[in-house]
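Here you get one chain, nothing else, as structure tokens; it is the form predicted alone.
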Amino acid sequence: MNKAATGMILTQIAQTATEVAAIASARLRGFGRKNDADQAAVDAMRRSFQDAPFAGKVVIGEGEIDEAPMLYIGEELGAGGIAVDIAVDPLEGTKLCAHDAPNAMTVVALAPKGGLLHAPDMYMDKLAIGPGYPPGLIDLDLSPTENVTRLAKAKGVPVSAIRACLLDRERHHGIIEELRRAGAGVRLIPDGDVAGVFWTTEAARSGVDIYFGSGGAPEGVLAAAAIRCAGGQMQARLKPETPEEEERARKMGRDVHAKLTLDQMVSGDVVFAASGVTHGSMFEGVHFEGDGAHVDSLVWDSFTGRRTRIRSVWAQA
């Protein structure tokens, strides 16, 4: 199968299964029942898999940290074809679904076997920003402020135009106050750093330019392969908070202390797709209207290069 060929079919496989998982966690928005709501997701896109025309397996899923229904790594799906690496957060954002906030959506990336990285449940430091800059512009071990400035640099902006996202945790503070006191401004985000990545892809859309912290680093991975398709750049290092995490890791054959590059974490081509389930910055939420559920996506394959906005209706069961 040519290229191309299996760029379509990824790209419909991934389509459908955020689309299917959005409706069936919106349909809970607001109840406060955040694992109901990551248990709907989860079983609904594990339905579209089934069926799907590959041999799927999961190495991202959902993390064991919180103790979430989950797809499981290691998790065969799909009816038979091109062996496929299988990314998924059925529900990226459990809490904002369930307070019906801004930003949860669902997402998964797809790649040819061995294309992601295999990356152990635990925290992973990440910075990442989108396309058009020079390669090697920003560099985990440089400071945030050389960061920003560099950045703002690049852009031909001063540091005050540039917008950083973190997750709003007490780990976290040193950052932000460094941020602040280069001149940069900050949004904080109480869950979802796969959507802080993400925006970093389309920063004039999410006013978000560059995203810094730590968080998971199975979500870092599925952060990767948007910020691959789209042409940015990303760097991320493995933080594990525990003797017994470390040594999760090195069974697994990573070296902790070593950064991760984009092309480690996403080797080749890919596809990422991603959908809303509540109001966001850069989705709109499932709208159930009549016997039609409305739902919001983005679907980018690097195999063709296509990035593609998508209004889908569904009819409800």
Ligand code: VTB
Second form
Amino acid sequence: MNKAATGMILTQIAQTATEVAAIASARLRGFGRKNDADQAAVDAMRRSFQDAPFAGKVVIGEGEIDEAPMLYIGEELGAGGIAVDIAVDPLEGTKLCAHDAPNAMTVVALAPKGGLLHAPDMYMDKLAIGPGYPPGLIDLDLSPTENVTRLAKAKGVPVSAIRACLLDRERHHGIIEELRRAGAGVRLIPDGDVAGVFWTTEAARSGVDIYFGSGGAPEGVLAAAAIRCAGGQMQARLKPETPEEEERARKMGRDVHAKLTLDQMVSGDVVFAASGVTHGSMFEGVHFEGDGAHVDSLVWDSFTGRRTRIRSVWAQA
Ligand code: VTB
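Next up, the form predicted together with the ligand. The previous block was the form predicted alone.
Next comes the full complex, this chain leading.
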């Protein structure tokens, strides 16, 4: 199958999956039941993959087979067709959804088999910027100060016009202090670093130029898919915290502490889709109006280079 046709099929599958998951979890916004909201998203997403015209296999999912009955790593889904790696975060920001707080979303990345890093569930250090900068501008081995200074220079603005984004965690206090000393603005988010990373791809709209800090490695690969589609830059490094995690990371067959490039996380073409559950910097969140559920999504496709922003209305029974 040619690239354009593969991209077309995968965008349809990814869009449907994030939309149905967003509608299902949006019904549970604000009730404080994050696991129920997550389950609703998982169920809806899984059903949509079951009927889809592909031979999908989950490489980033809800966990290992013994800890997740659905969308577990290795689960095979689909009605048959091209072999595809599936990466999902059915509800990114379960707590945000449970609190009806901004920026909960559903996320999927699809790539031809072998295209996505099978990241183990542990922390990963991440660094990302959007498109339009010279290659190699940012580097995880440089200090935060050096990274924001280079970025400001490349953007042609003072450092004070650069806005960094990080998860609001104690482990990031050192970086936050340093960034503030360097003169950069800092946006601290309670959860949801997939959004934090992809905001850099639309800096004018989101107000975020650069993403720093550690979060889930699976979320890192999903975010890398977005960066790949938008043409931005990203580096990452696994952060195993126990001997068991070291072992798991080593099983991936690489130097555990080596920097991961964008190509190592997403090796070829990919489709990235995300739908808003609650309102946020990039999405309106699901609206239920009359008999329809209105869903706001981004569906990006590196096969054709198309990045689509879509507002769908699903008729509700
Ligand atoms: C990270 C981040 C996610 O949860 O996994 C975070 O990648 C959990 O981090 O986007 P802590 O262990 O520091 O709480 C999210 O923010 C939401 O799932």
